[in-house]
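This document starts with one chain, in the form predicted alone, laid out as structure tokens.
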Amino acid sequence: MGNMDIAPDLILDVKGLTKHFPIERGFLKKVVGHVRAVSDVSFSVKKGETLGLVGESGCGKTTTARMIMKAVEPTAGSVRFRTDQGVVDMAKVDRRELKAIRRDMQMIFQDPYSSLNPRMTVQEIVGEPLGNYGYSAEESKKRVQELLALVGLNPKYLSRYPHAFSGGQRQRLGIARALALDPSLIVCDEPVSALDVSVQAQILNLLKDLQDELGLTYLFIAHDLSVIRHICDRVAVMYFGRIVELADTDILFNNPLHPYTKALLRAVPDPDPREEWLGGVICGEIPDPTKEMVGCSFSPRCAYVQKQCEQICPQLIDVATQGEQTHQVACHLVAEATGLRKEA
């Protein structure tokens, strides 16, 4: 399992992951062409912290946090995983050892309702992971119990069925679900979007105790921004399946580089009625994801676009390093003002 050692600090490192989906035709599946989901992610994750993973819908964000976790088949790349026995590529593991994998890397789902089980109580649904490791019934209904009391949810629910619970509550179920067997990195996919305004600050708070109480390493997907700053210790900004900018979230959010993340935090409305919306509106069209993309991504809606930008792809390069601090950018003018090479 442990001969593609990561860095010691590292929990997760993505290298080149790519997924296309084929698109297949007539009555013996030709596959006439292919569906660009995802193209040349890298990204790592430091134990204990926190990566968000942020940009517009069908971006790629689902697809790549389901290669992850293995129930999506890469087309290329590597996710190297830290676990107990050691260092695993996650898209070159069997089924057969996904199972003892599975215990360190857990999922919160988007939708709190659709991923419980409508005709399971709280102590099936809870303790299911803990049957499929061999807990006995005493053990797991103890274990339940706890996770229920750590999640906020009284631990006298064991019987109850999901369509009892509040959204929020039914989403505490999810978070206890995936806490069961005490992993170690925890995928997040727009965990709090389908829940009222007040209620995602609660699952926020829990999910940040939690990972100081437990130890626990994020990767949360999400969409909207402010979720993204309060919770993130780093943010990655996704767009037409590629990252296009990386950098801790201060950073980010007060010197954001690539013009698509300083269209996305214009667009976000200011609460403050004194002042004045700048516009965060972005023309033209997303490409269309069957077709190769040459150059930029960005290029058909950048208000900046040069001729270079439509003939070469940028790749994410490190525009300023401070201590552990790094921001990375994939956009031509940003290297050429950074005095960088493009190719870097």
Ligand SMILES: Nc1ncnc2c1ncn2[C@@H]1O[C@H](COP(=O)(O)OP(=O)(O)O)[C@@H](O)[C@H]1O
Given for the second form:
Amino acid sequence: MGNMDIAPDLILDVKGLTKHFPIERGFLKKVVGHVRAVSDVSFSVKKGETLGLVGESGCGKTTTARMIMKAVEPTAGSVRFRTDQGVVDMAKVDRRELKAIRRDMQMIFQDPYSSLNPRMTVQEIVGEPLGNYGYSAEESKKRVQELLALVGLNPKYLSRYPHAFSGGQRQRLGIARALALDPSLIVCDEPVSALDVSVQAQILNLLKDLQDELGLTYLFIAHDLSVIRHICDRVAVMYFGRIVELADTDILFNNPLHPYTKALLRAVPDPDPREEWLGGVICGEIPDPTKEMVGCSFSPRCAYVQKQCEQICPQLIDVATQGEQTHQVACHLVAEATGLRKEA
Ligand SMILES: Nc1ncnc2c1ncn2[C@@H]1O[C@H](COP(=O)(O)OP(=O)(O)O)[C@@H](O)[C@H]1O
Ligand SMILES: [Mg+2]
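Having seen the form predicted alone, the form predicted in complex with the named molecule:
Everything in the complex follows now, all chains and molecules, and the chain you saw is the first one.
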């Protein structure tokens, strides 16, 4: 594992991450085009924080997560991750090194119904990662009981099957499994999206408590802004494969700058149904991901679109850096308004 520095407070640093999925046709699997799932995504995650990744379905959140986990090979870009042994370039690790890194980087999935094998017992599900790392049956049983207690489940449930559990309890099992090898970073891909609202809050609180107790870092993916607001320190807003705005959670919710973020925030329905909903439905079409887009991908739907927006793709730039705070936006008009205009 080579040592390539990232800032000492960072655990993850992603630069220019891009994924074009080939579209194959026919018996010979001829490549007839590409789906541009993720384009030039850059961000970093500080040790101990929760960075949110929010955007509509299909905008590239899961693909970004899978590239970080090295479950999908990036078309371009780099992922650097800090382990106990130093910083690794994920593109350069081999199978053996990846196994060691997987201890430190785990994932929690959206659907606790399909992500747990129905034919495996709790001991087998939660203990599976332990078996791959040389734990004996005895040690594994002890560790699984410990983990069940940690996520608020009865340690006596070892021999039960997933169908005996509710959605929330299943997600607790998924969390216990992710924690088995004592990771430092957990990528949570919509971990509460499939759960009832009342259960969502319990799971979010559990994740927060575990973070405090175990010093975990989260990359937290969601399409729901209220969930993001509840748990994240900073938020990256994704639109059509790109990050369009990245800021501290308070700043993002109180002073959104990108027209897409503004529209998203307006679209959060009022919790009181008697109030008239002034929601900003975002009009216009989403671009075709199989076609190359020249300008800003939000320009076909943007109320403030100008000529340059259709010609030049805006870069994500710092618009206000005060002390430790971050606020980055990819919008020509915002850049112009703040006097920071840069041609890409
Ligand atoms: N394996 C794949 N092959 C081809 N296209 C894919 C594949 N996985 C995802 N995509 C496409 O990439 C885009 C982003 O998908 P995804 O990362 O799953 O978005 P999200 O998680 O934000 O809903 C979508 O257009 C999706 O159809
Ligand atoms: Mg997804």
